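A lone chain, given as structure tokens: the form predicted alone.
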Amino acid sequence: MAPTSETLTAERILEATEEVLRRHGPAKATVVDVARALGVSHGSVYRHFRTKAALREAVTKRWLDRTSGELSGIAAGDGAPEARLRDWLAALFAAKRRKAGADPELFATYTVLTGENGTAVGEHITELTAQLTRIVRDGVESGAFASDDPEAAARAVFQATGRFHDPCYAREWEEPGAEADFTAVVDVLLRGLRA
């Protein structure tokens, strides 16, 4: 084991971990591939994350912040809630088309990982939801959108566009006219949330 000059953060070690996962899967990928990775002891990457498990879901939840992160500019933005609306639908859309088809070994090992880590999945899809919640409001207080109960509003909006976002279709997401269907899909709702 070479020492390393850097200091030994969380962040380094799931960069180190997103590698180890890209090179041997969810399957085979141990703390200790992690540790040579990053040049240490398998003892100082469970400083940081106190088992495996631990360091999976919080790899996990890194992974998933992204694509929050990429659609919380959208949401919080002060343009019409329709151009909202739909900006956020096609940019989450994009977001799991790019993972999927950018590096589909790791998207595939995170379809693995988002299995076994309920807890970052769902607070992912609560995070989703609020910023969704956050567009419908803005559109109901302008008086574009008519909803007695934004929240739930938002929950259907998202359950309604799945087939564009959830990764168990990710197959579907490059067939000829994916998007078109989203398109559709997506004018629809429009047509449903408006006053």
The other form holds:
There are 2 protein chains.
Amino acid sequence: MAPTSETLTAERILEATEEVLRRHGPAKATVVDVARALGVSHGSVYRHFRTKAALREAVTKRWLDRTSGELSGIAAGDGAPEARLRDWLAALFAAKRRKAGADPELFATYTVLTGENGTAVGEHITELTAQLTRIVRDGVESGAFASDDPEAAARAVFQATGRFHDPCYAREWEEPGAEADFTAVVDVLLRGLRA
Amino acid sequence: MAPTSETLTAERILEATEEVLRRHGPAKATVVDVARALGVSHGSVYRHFRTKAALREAVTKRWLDRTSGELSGIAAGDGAPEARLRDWLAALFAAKRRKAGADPELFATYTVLTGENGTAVGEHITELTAQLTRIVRDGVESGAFASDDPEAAARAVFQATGRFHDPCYAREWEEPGAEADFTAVVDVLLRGLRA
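Starting from the form predicted alone shown above, please give the structure in the form predicted in complex with a further copy of the same chain.
In what comes next, the whole complex appears, and the chain from above leads the way.
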């Protein structure tokens, strides 16, 4: 049944947008495509998203937020900072691998969209770095880590592990040595952070 | 003057191939294109490179070897391993930036070619990791670094600095914070290697 203007929420539109992207790839997912998929007028969609660009930005943000949402619990936990940092990086790697492996076409589509939506990506990286900063700061406070600038240290850790979360390495993630490579990089970074 | 069969060396063919790539992009650079540019028969080129694939692989290898050649002097030097590691990584970053910045179209062309020539890229990474391993091993011997497995440590350092040498980050290299980011990553890695 087509949604009415009362039941047509932004979330429902974004779900439909993802479904359109999944079926037709990144070239599609205009407001008109999405309205058609929902069986509503395009005016109803425009009430929530004023342009095609706004719609694509929002669906990209929603996709990225799913990952940062999964990780926020680890960042906010109260386990030992060193274990928490390792768990957080492993969870990020696992989430990206799962996204890339479970639905490679949708992943490729979102890789195109993230290339177009620099603001959503920038906010995502800011959010992830903030979570990492929280862990590093906890470690400095507990005496486990040494750092004059936990935010800069968190940014360095994030950048140094790019191979295990940046989509441009997605092809490497299923290579046999990927897990050992991840552990070796995290080991040297943790040694580098230790007080 | 067109080269004769005596003067037509593999190096001269590869120079001409690079020139063809520079002018026409990655879709060109067939044996016939290169023979035409040199004013020789394509048979003369085939005597050195039996297929278009072999020619493209060789020109990619030559391009990659220019970078590893520049760095080999640093790896083989006898300065303090910590300074040498930092210099080597900085020289790699500088070489890649210079290649990307000085001739972005040729860089983009070679980025396509490296995608096609996995063997040449694999050998290049093996060579660079061997140079890094030499520095790490010198550091372990001198007591500056601690590592049970210098080769694995070198591989981790290479992977952790991918942001500063992997072509998929070329767009980030001219960002204002790139130099500071590089220093922060290298600092934490060096701390992690220190005995």
